[in-house]
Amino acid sequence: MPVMTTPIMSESDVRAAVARALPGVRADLERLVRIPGIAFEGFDHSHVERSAEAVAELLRGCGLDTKIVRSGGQPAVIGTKPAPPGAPTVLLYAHHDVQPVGDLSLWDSDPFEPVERGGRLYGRGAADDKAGILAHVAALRAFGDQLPVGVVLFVEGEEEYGSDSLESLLAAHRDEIASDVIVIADSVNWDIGVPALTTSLRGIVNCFVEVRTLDHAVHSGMFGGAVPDALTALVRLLSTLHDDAGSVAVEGLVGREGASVDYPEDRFRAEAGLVAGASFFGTGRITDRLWTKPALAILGIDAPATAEAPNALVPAAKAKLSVRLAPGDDPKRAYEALRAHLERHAPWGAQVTVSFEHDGAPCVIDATGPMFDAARSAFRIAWDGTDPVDIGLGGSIPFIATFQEMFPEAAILVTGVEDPHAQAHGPNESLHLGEFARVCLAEALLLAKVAEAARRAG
């Protein structure tokens, strides 16, 4: 490989040049967020095209070659710049699609129509994932012309949908996207003020579960007392996945100890809105019951509405249940342990029904080497000196193990645009703009400092 020849931009030159891009960025933010782009079945897709024609031309503005793919599944946009002679490839990963908002009720303004309040860009996608998008974006108009490395960015259309399509997109794509280094915006920094490196990250697997205890409903006066109505029989049965205590109590799932920090309970309990008199689920330090044990949730139940539910026993509920992996935990073995768990516990001998929905790999990332040298020096001097914490995800982000497989020798940076208040997934989801001024920064510093490792090694 050549040697790299092509001038770096100063530190205070960066800095500059991300404060001039942040208004500009600010406003295709809030352009983004306008557009409704949620890939479940059942929403309108076509505010996901809509979605991915924006990314592109935002992509395009950045002097990046641009297209937008697919693969079976919802568009991804794909933009690419060469490297100087002898500079790496950096490829830099969002997702522009965005969750269902829910309960309309509960959000305090338009989730589609962002507004600002207290410091906070409220609305849905502006932390997950748009703003990732955006600090993409706004590192690469901070270089203009002068762009130290080669730049693939990957914007995904479907990841909160369970990124169906994406493996398959990035093995028709493979050689146009193959990089040194892999960024990616869909994390979450350790507090306000304190950025973070994510080195790993639990799995998922969504199923549903089916009870039937009657081939039809019943008066619940003449017959009850005698037989089981299926929403009783679907309680009983959720009841026994954790054991008195709040842990997992399906056998055969993975689970350790041994995460680095932990959380103070006061701050977690703050952030998580435990209402008053709420205990924790589980034992152990919370950061373990976060990063490094399996949690199993109840998602939601199809069974009659209250206001509508007639004096008449059920003859069928139905569950809809998420595990979150440990790392070292295998997806597919795990589902077969909740499925054997499920069909066990059956009460009464209720005939139970377990489908797959999707699942997803849990990771774990070696943050060592000259690039997460180079990723935590760019933090340290966008956060003032702080530094940043290498921390444990308790969500999934499947798609990472499958960057893994395919880029093996490329360093895999999971950076945060999120913090903890950013509600991300729920109502009022909010982007902190001090914290996404200072992600800006640390990206545009981070490609710099990249190249010079590049070049140190070279």
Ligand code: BES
Given for the second form:
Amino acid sequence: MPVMTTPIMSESDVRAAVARALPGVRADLERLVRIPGIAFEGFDHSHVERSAEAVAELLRGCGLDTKIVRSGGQPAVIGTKPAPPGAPTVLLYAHHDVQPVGDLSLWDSDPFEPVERGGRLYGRGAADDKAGILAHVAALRAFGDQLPVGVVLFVEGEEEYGSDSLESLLAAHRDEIASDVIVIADSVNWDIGVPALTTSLRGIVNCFVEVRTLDHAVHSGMFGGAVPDALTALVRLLSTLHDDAGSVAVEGLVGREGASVDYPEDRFRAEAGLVAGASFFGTGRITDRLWTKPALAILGIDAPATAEAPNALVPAAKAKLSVRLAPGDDPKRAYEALRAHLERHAPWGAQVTVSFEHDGAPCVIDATGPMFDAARSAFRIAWDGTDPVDIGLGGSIPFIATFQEMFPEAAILVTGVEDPHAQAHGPNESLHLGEFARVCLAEALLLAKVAEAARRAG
Ligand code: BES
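Switch from the form predicted on its own to the form predicted in complex with the named molecule and print that structure.
Following is the full complex, with the preceding chain placed first.
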């Protein structure tokens, strides 16, 4: 018996419907930005709860069967709408938790009071990743009751804190979320005016290293010169992590050259905000350094603050390290390599203790096939004929590797909601509103094109 198929909205109807949806979407984005839902330990998690409620309300408003779920961690929201007969199901991922805001004095406006300046909406989470949630909502609202695919909205509540309970959540709801296509709206576009599909992502290993040389602080005049202080020992140890050119010098980490595009150096310098006279470090093309090679950064040090430091030798000091892993590396193996390096390079017999914080796997996506073609064609239309670029991501979305294992048949489309000026995770995070309109249109067109591609495949 032939399957009854409903007509798929035309491109111009989709365009008009998205344009009509945008003002409401913008207002709802602002509403979400006002909720400071931070999943990190030590923050008031009642805001994450409120944020999950607000997201659930949005999904219910789109006619989705919606529930808030958790598995020991912070609340995620799942909303489903079954596929029309014969149509595919698309999982739409975003996260509703945000990064802490850090030093408030560095913000030009309240991080949790969204404000528009120069065509950008400023606020923590305005881009990463509340814009991702609203891009999904915009597409759903545009189609109303003519949605051409089934959808599963999955909006996580602890992505910025390492997604610790995500794996068990996905396992517990495996059947509800099983999909043909997965759209992860949590990456970045190549430039303002140039869309991107993210096809590789770095992994991550975060850990702490503590160095101890003394069992208590002693007078720096009485003992200095013969007794090493722990801070000097720590700094010397940390200096072994890079070679003179600034490449990571930890033996055993994977890295290669061969990124798909070049990053113009001037543009990159400006986007990074590198100060006059400072040079890049590492070797090879910028995109290789960012996408296909490891990076290591010292994120923080516990030691006496300069304003209060007495003339005493510091007995112990601790640093937090973060390694970005190239695709092909393994987080457990990489952690062992780093631990071995730190223990081997302990200066002057200092005691070195390494402790693990969290990790996430890198991944590579084979971005070929009809669903990727559908996405590229949607992007091209939304950006008025500009072809999307395949990019790597220096950052990490560790659970993509989990999705790949759980749903090996699904096409995973990692799409951008940020632009290179978004300053996600930093002060003055913002969303380019013109680009956001294109992101919303692209997502709606993508759903239509995925439905068309599935029909053609028959
Ligand atoms: N949205 C980011 C991923 C990203 C990074 C997009 C850089 C665009 C540019 C994501 O929310 C994120 O920040 N991930 C964390 C993962 C970590 C907590 C395991 C990251 O990369 O630090």
